[in-house]
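Next comes just one chain, in structure tokens: the form predicted on its own.
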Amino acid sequence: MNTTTADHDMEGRSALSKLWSNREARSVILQILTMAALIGFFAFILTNAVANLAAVGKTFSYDFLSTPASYDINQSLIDYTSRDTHFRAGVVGLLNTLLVAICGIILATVLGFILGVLRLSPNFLLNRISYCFIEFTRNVPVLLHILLIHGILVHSLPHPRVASTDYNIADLFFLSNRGVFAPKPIMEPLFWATIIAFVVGIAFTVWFRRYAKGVQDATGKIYPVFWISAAAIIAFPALVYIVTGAPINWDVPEFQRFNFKGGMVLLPEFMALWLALSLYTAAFIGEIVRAGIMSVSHGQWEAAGALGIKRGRILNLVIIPQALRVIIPPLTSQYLNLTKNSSLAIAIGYMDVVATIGGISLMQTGKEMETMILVIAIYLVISLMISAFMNWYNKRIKLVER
């Protein structure tokens, strides 16, 4: 019996030894052990936190999300009142965060590419101006940019009473220290036809660009892609809009006593945050674009120039497509930084997700852990979505090697 048991033990050790010696099996085992350790660690942290909360008379729950928020929000993309729940207040804050992040990414990308190209311009004045702007902007903390631009907007723009007469465009757009007031569109039911036409135009443009490229590669024939795309995206929806009887009305802002009523408004807080984040991030993107362009061999410029192509077209058709493989990875990091830097909005009173759920809701309910977990999870999901999209785009445009 003892001999048989010893033989089984030896066989078991031998099997484990062989399993551990296998590289793939060892990798799987280590991953399982690592995940088990991480799950155990977070379970311990969570259990300990719940026990500590119970010791001071608190419970871990998200029941507060269904209770009235009882505070106002200065900017809301959806209907909101102080009688709405903390959950809806959090949704309003999330939409405000997404609004400033998306607008900031678009503006920062455009300005960044312009600055990157100007940094390599043979024009000495443009080159030096862009260089000074980039160096100044990059070396000043972004919070100071936000406070500076907000202070300029609030203190240099006129009072609404003055703006109603002196700072307006055709009595439709008004520029004041309480924001930029503009007519608000009120869509009628038939306006959906225009929206559908616009979507169809975009879909047609995507298909036609691929079709035109295929025809050009096969036969050399070049279609006027830009003009046909412009007709599909702009002219076609405009025609549908006219045919359906212009189904949209405008709510024009009017000055009443102390401020404008009606229309829509871009608050100084939003404009300050948007401009500051965009300018700050554009300075970094400019250097990324400059490095990407310089990574392309100078022989590409010479070869394209020998064919008689103008410098602007060379940059657009030859250099930038090759430079994107260098530009995209660090560009992703700048998009993530801009999104996370938007949490500084609370410094000037812009009601984003940090100011709503992570600020006022936290103080009113005393749910520190629950609200912070929500805020962290929101930023994590947004960052992962940006990373996933940029990684997909990076794989799509990368050079195919033989």
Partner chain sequence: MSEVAQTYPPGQHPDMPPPAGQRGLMLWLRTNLFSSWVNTLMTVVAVYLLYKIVPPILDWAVLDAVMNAANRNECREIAQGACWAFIKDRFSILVYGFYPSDERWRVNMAFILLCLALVPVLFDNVPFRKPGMIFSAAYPFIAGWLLLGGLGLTPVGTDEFGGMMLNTVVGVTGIAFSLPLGILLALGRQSHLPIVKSCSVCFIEFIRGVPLITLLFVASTMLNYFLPPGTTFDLLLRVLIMVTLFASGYIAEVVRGGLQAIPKGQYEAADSMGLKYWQSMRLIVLPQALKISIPGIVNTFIGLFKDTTLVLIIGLLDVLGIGKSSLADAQWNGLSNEIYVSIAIFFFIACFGMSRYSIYLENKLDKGYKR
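Since we've got the form predicted on its own here, give me the form predicted together with its partner chain too.
No partner chains or extra molecules come along with it, only the chain itself.
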């Protein structure tokens, strides 16, 4: 009885519903539909964009990049004047973004590791201080940090006139509301020798580490790798620097009438952005480091101790490699966040890539679409590069299982 009804149903179905009950056919149909919807969507927005651009008399082109930018940028790592092109202004902005991102990543990592270790310290007071700092920092928006620190720097630090006498460190560094003034190194030609020595030191260290590992694997003999590396990277260039006659001159800032002359200046905008991004990210890194160290079970310490390994070596050979496996992936995504958060620079007027290309260039040329696409593309490239590196690194340190 039942079977006959079922058979009857099968015959009654149309060809389409038969197709639908076939798994492969269904997946093909679904994908064709998705594709069609996607193409339809893009066709819709592109025709709209063309029609809208035509209606306001704009064309889609990147010609504006080669026209003069005619605006000033207060901080630039390369030579730039307002007569340079929008393209060069964009490069200046990109370099400023990278500068604050790299400085921020370095400071955030150092602070974050300190915070993470303090958070695990047996000392009650330090433990609580770092806990409070982490919670207060990471539960407040980063934009608020930036504005608050900028406000403190601009409103609480004195005018250069006062700073030149009261707010200086050894007459070399001056803290004023126009920025931190510091001596600027001027390199003489012979300084290249020191740089070459440094590079050679690094190359030697890389080679020596491999060699030492090979020897250790083969014979069990352990070289003092750390001290030899330190000597190659620090002592050797320092020696070359002294032998060549210390070829760096320092241009010390001096106060003249209204402001400091000479030296180099860290603008309050840069300082605020740098400190705020570093502190904010350091709070997150601190928690990541803590979780990473805690993820290595106590048995690892005990097992290594039972093998008679010294405490320092246990840390180096057993604990840190395992903790790093947990720490690195979220750490890279924090680096990525810091880089993306540096786009908030525009709120305090630090001229990063969003503020130059996506800000003033956009206003001056009226090319919303072109500039925004450019800015988005730049960030995508940076993000993809960092995540490609992260995937490569993850694969390298992945636990090798049988």
